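Take a look at this one chain, the form predicted alone, written out in structure tokens.
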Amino acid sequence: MFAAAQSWLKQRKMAKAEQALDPELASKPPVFLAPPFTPELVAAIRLISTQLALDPNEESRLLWQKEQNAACWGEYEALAPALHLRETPKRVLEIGPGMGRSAVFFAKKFGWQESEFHLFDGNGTSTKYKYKRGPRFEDSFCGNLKLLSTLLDYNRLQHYKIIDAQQTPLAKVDGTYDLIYSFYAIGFHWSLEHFVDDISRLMNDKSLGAFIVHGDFQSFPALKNFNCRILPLKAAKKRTTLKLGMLLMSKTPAA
């Protein structure tokens, strides 16, 4: 009697999670793929995506690969526009890449395939998430760098690098980027106010940012020194209070 219930009340759980995806994003074809569940890999994903209830099954599979690339449709529709403009970056910077879904979506629709990605994160044991204005992470890592590198190659991204950030802080990563993005770590749980300056170093003349912020995102004196627009976002959440942006900036009027 008890396992029913529960056995019910996830798949309530499960029914609520995905009828609140945006239909429209959740509907696109899935660009990146899950791999079968493992309870290791269910595991990691709960230290990142807290609200779902998962479990190392199909079903569980199918809801977190809808979700995941619901949230790369959205971030794709808001910056294709800006991207296509632009000639193939041959160095991107990802901070907070998660499980890579953003990393493989961008190749392969974006057609990157021979571009480098650098995939910024550490390994952790628990979520220390803060919102809009929280500090530096050095000790909010929630990644799990050994099942990043096995979801990008199940998805055969073909050139990328992970840095492991409890190794190499941001200050000490090398050379400039062409583009730099943070969808779910810098700009939104952590204020981009605290990583600027290490940005700034990273990116070169023709370099582009890309952060998710909130809707209510107030601006800071270093962004004088950057050409700075925030483009709308729709987020792969329906019913969402968050109103979210995608902040682009550049060093020249090239954003």
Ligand SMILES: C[S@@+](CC[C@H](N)C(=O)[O-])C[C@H]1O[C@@H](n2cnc3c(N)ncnc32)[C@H](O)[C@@H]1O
Contents of the next structure:
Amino acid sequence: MFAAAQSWLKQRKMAKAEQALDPELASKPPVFLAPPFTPELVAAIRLISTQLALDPNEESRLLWQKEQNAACWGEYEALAPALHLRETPKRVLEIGPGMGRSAVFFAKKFGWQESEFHLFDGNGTSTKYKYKRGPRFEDSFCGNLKLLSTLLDYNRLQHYKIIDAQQTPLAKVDGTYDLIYSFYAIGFHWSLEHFVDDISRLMNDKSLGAFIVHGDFQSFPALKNFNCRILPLKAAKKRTTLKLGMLLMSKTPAA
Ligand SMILES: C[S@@+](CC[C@H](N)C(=O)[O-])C[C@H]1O[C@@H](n2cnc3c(N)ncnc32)[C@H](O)[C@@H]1O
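Switching forms now, from the form predicted alone to the form predicted in complex with the ligand, please provide the structure.
And the full complex, kicking off with our chain again.
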């Protein structure tokens, strides 16, 4: 009896989670594919996506896949006009990729199969999000690099390298990148202000940075060295009180 009530409650929660998604974004085809759910994968996802009550079953897999793709479609629609005008990026850096949905989605939707994706994240055992504009602190990671790699391979992302943030801090990452982005990580949970010097070092005159920020984003002095604009961004969830924006930044106006 107790088990039946529990299962009914879970089903209701799942149905509500699905109804909460923006119907237009949620009705678009999946591009990022979720593999069969194992207890290990579910535990890793729950650490990152704390609001979803997922179980190792097909229903949960489909719900998560729908939610991940709805978020990706919103980001894609915000960025596509700017990114379609640019050359295909040769080197892309994602900061805080979680389970890798955005790299997979961009590679497939923009046709960036030859681009080299570097994914910067760290393993963690607990979630340490700040609601907004939190400070930078050591070990804010809640990723699972082994499963990130499993999901990238499952989605056949060709050229990628995972940078273990606990081995290589952002300040020591090599190179410059044509595109650097961070979704629901730097700029959202942890203020961009604390990372802007590291990010600036990784950008050349043609690079573009894209960061999901809160709708009431406030600039800070170091941003004056960049050309910035904030694009409207549709969230995966409808009727959310959370207003979002996509902050674009570059060192030169033409970029
Ligand atoms: C809310 S999740 C977002 C995951 C993914 N970008 C998405 O939108 O689904 C935040 C991610 O940022 C990572 N993270 C935490 N602190 C970080 C830091 N200092 N630098 C880069 N990534 C960080 C976490 O490990 C986690 O994978």
